[in-house]
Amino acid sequence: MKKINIALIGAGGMANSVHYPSLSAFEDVNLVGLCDVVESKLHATAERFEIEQRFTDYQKMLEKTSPDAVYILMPPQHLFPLVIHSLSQQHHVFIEKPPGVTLHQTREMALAAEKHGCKTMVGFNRRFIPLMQKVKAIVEEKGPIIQCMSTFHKNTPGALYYDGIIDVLTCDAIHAVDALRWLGGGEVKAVASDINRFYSERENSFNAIVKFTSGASGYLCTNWAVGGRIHTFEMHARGISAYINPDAGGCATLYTNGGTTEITPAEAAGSDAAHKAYGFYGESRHFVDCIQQDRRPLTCFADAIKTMELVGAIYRNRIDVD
């Protein structure tokens, strides 16, 4: 199997804690260059992951290293031009969520990827959490999912993302939106939502019922003004129900007529390392495998359009609008 040469843009917290530890463990990946405008972060990260070529200009890095793929781990307001340029040079591209500040940006990135024949992926890692994948497979052995729920809560009522350039739902709660799409197993057919401001001048609670063409009913429940970080999921099919907390210390509990089964995140992942148990390792492995095997990644830009469209539908279809 050939080595995939990957160039890296960004030396921040997520890059260092989950993305680069994953990539550096792959025997079929070469990390050929790193770019960051903060030189102290650039050199510290490059030293840690033994990356020789270092840059403060990403275009120079791409020109000099000629990578197969680029990881662009940047705040959403800086993402678009870097993605478009990388795609124009026919580099495959991985980005973190959100996939742009607007639906328009996501669509333009997807069009550019198609035009230049590039593989793309958005880091919606919840789909790649081993516990989530294992439980979903067990549930679907009984039949298609008929009801699902995606819950995401925090205790940051006045959360302001990137100085207000992007809203809570599009920037962060989008993880719960994308997971719900994945669980629902079909296209979105109808949406009804309730959006509120709790103890804040900004909207910080987004709740919705989503009807999927698969026949499943999906429920989104998010609130940034409650007790703390709670990120849980439910999957229900004929004769089986699963309640999943994939965070460290959590577990999945499956209920059937035969009794109750529990699975921990570490058991499902075969590791208690956070980047493996929480899906970051798996999503990068999926991206590299898709390049190796000439397959379309599950969370490519074209698919991310649908998640962004569901975000838009949640905003449009409020039940309390006069």
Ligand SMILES: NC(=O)c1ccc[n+]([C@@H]2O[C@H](COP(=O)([O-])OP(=O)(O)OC[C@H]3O[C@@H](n4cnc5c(N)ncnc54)[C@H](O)[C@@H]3O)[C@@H](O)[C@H]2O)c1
Given for the second form:
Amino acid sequence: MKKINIALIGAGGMANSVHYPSLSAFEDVNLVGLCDVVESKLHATAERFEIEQRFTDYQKMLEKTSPDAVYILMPPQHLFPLVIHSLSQQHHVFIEKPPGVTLHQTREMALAAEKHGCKTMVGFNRRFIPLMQKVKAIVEEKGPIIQCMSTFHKNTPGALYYDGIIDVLTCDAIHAVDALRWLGGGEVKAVASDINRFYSERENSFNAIVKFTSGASGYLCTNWAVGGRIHTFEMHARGISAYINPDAGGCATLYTNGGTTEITPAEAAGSDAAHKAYGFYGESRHFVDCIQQDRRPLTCFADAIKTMELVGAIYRNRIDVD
Ligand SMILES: NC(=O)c1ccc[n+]([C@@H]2O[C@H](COP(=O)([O-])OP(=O)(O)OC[C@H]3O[C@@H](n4cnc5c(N)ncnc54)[C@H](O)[C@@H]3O)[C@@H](O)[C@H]2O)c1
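Give me the form predicted in complex with this ligand now, not the form predicted on its own.
Now the full complex is given, and it begins with the chain already shown.
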């Protein structure tokens, strides 16, 4: 088995909590270097994951370690130049969501990946949650999904992402948008939306009905001014309905003529470790497998363009403009 050499940029929250624990468990991955501009974080993270080569300049790290791939894990406003440079040096690239601050950035990153023959992936982890994958497979055994729903609720009405550099929908509710696209078959035919501000100067509720080219109807229901974090999904096909809450403590309930079945996130993942049950381990495994097998990752930059386009269509197609 070929070993994939991966260099890491960013020693922050997501890196330490989910991505490096996943990568460091893979037998076919070498972590060849770590870079962060904050030395205390750099050394603490490098110690934890036993990474010898440490850098505060990512370009030097890439030159010195010549990795196959690079993980670039930092707030979206810092991402673009690092991604473009890494691709220009022909390194495969993994980033977190959102895939840049604007659709323009996503498109430029996808063009650069195409030009330099690199594999890319955006961490839209909801698609890799074992419970979501298992339930989707069971539902699709009955036929294509004909109706789907993606909800995301929080209780932070005035939430400001990175001092306001990026909006709620593009930065965070995009998880619900991307998951809906996945459930509806990926290709959007038409969109109508209702966007609101509740108890805030900023828009914080994004609702849409999405017609997919598959024929499926998709519903997006997000609101940052309600009870708390609730992030659920529905998948419906001929003779089967599934209601899924993949968060810790949640479960999926499937209804058919034959009765009701319940599956928990830990049962589907074979583990109750959060990074496994919530799809982070699976998304990194998929990225590394795609490099090993010369396949295109499911959530590559070219695919992320479609999710960013759907975000744009939700803003453009309001049924009621103030
Ligand atoms: N998938 C999810 O569910 C999920 C959840 C939370 C956050 N995220 C996303 O993860 C990404 C990272 O978020 P985070 O909270 O881990 O960030 P963070 O701020 O905790 O960490 C970022 C790190 O990058 C370092 N850094 C910044 N610029 C650098 C540079 N030029 N060179 C080297 N190091 C640099 C910082 O010092 C910091 O240590 C964001 O895009 C966020 O939207 C995703």
